[in-house]
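Have a look below at one chain only, the form predicted on its own, in structure tokens format.
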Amino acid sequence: MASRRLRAFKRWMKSQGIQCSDTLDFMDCPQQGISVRALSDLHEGDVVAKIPKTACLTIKTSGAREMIESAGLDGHLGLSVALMYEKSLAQDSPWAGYLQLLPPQECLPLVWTLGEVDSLLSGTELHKAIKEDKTLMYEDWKENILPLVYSAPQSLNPSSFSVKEYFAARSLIASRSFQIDEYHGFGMVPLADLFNHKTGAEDVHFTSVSPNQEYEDDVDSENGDNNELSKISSHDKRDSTCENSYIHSDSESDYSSVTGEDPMMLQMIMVREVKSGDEVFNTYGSLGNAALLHRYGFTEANNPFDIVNIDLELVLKWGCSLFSSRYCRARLSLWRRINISGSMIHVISWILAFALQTRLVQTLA
């Protein structure tokens, strides 16, 4: 039996024109959260859902659009304000039926305390990165959102836009937002964000049709990174002349008449067979556990794409203990000339150093 919040969400989806196949079922587990399962066998090519872009929570569809755009905010900053604004409206928000399904925040390291970051991530590649993230995001909030709240023409509750709420919104956006199209950018996509991740086991694929463009994959976006998906907010409860009404362009109408596809509609299509009773998975990309934890707040056991980065300075120090400094500098110069950098240089440098050591041992033998 569906939980109360799932029943409310299904009613909301229907009111927004979201079409979800009867072959999908939602499970609400207190320990594991919501998952999507097949009620009957699903086949490759089956369209299991259609989502209007108007049901997506974006800067363009939010009631805070004018305030956000007047302040020159976009990207994660702008979408965070849109999300915080709609959450502050509670039941008066057009997305109330969707927002009540979301957790207050996702358990990304971004929202951990500094003590938790130090104790749980010390010695890992994420330790420094998370601290830098927290510092930069705090500065973003202080410089852009705090002044916006107190200068906004409408009355806003400062507690709904606090630094804690901003970090919570950023955690939800990092783990749940999808790229929609050029007009909407990326946003929160109801229904699409309920599918759990499984590495290398994508069952359902999200596609978006836009003018002069083929279907787009929901490849790792950062969901704009992570998933390229879309959302629709059909009939906003505000007046149809308000700023977040979406106007169909002539190019979109022409495209639809030629292809027979609705450019305002997103589709969820099966890309592999799923047996009745099995969970239906999305995939966020071929990511190691450090990336999964950083972006989505979870790791995966026996992840085949997991890697261990080794600091370049450590490799050079170790290499110089075996070879001359001139030899090591030459190797480093070569790696930089062929444009190997970041984590890749860490991995490749380790492999090359290991190969050189092995060769030296063989030579001495």
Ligand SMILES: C[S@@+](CC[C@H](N)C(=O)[O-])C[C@H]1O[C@@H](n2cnc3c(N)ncnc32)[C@H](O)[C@@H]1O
Second form
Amino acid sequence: MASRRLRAFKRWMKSQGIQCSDTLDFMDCPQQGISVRALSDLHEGDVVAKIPKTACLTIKTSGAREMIESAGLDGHLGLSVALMYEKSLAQDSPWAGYLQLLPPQECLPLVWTLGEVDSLLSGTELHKAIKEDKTLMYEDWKENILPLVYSAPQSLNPSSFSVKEYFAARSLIASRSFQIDEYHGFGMVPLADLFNHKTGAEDVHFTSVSPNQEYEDDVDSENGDNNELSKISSHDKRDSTCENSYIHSDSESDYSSVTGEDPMMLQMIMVREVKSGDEVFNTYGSLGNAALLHRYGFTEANNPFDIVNIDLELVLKWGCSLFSSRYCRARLSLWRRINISGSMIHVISWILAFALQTRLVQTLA
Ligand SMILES: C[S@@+](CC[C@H](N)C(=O)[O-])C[C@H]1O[C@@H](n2cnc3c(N)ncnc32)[C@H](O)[C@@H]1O
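The form predicted together with the ligand is what I need now, so please give it after the form predicted on its own.
Starting with the chain above, the whole complex follows.
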């Protein structure tokens, strides 16, 4: 039987015109949160949900739109104000039925204490990245949100816009927001954000165009690189990259006039068979575990996309202790010429060569 909060969410979905197929079931587990299961066999091409864009929480749909836009805030910063504002309205928010289903925050390293970051991430590539995230986001809050709270035309409760609330909002946005279209930008998409991730095993796909269009505008794969760590580190960079991106075709309205598709609707379409009783997964991209932890707060066992990034400084230090500094400088300038970030393989082969040579020398000695 559905939990009380799920029943309230289902009623809310109905009131917003969100159509959810009877073939989907929602499981609510106190430890693992919500997951989606198939109640009967699902087939490729089945449309399992339709979500009006007006039901999504974006800067454009939020009651705080004017305040956000007149302060010149956009992207994730603007969306976080929209989210904090709607949360501050509690039952009076048009999204109350959706917001009550969200956790207060997602347990990303961003919301860990500095002590936790130091003790749990020390020695990993995330350690520095998270500290930078925290600093940058704190500055974002101090420079943009704090003044807004005190100068807003409507009276705002400062505690709903505290730095803690801001970090909580950012954690929810990092782990559940979608790029909707050019007009709406990023937004919280009710129902679409209930699907858990499985690497390389997408069952359901989000699109705002016809399923017959071969998903040609798909941008989910924008998540599919392992350089995600930089993506939530700086305001501008964050906003120029896509989260679990929805599709918006520039030709959407032309297309819809031909096909009769409603361009104001987002659809969720099955992209492969799922047997009755099995979980229905989305994929957040082909991400290594560091990137998954950074952005979504979990890792995946036996993740085939897991990689280890090695600090170039460390490699150089090690190299120079074994080889002449002339040789190391030559290597470094080669890496710079070939743009090392895209050519990690060269670094890896060099390290392996080092390791092998060291091993050989040890064996011979
Ligand atoms: C878009 S939400 C998915 C729905 C979520 N389970 C809920 O309760 O609302 C993303 C969050 O779900 C959790 N999640 C998704 N996929 C997961 C997985 N494969 N393993 C562990 N947690 C996962 C993580 O907490 C992640 O930040």
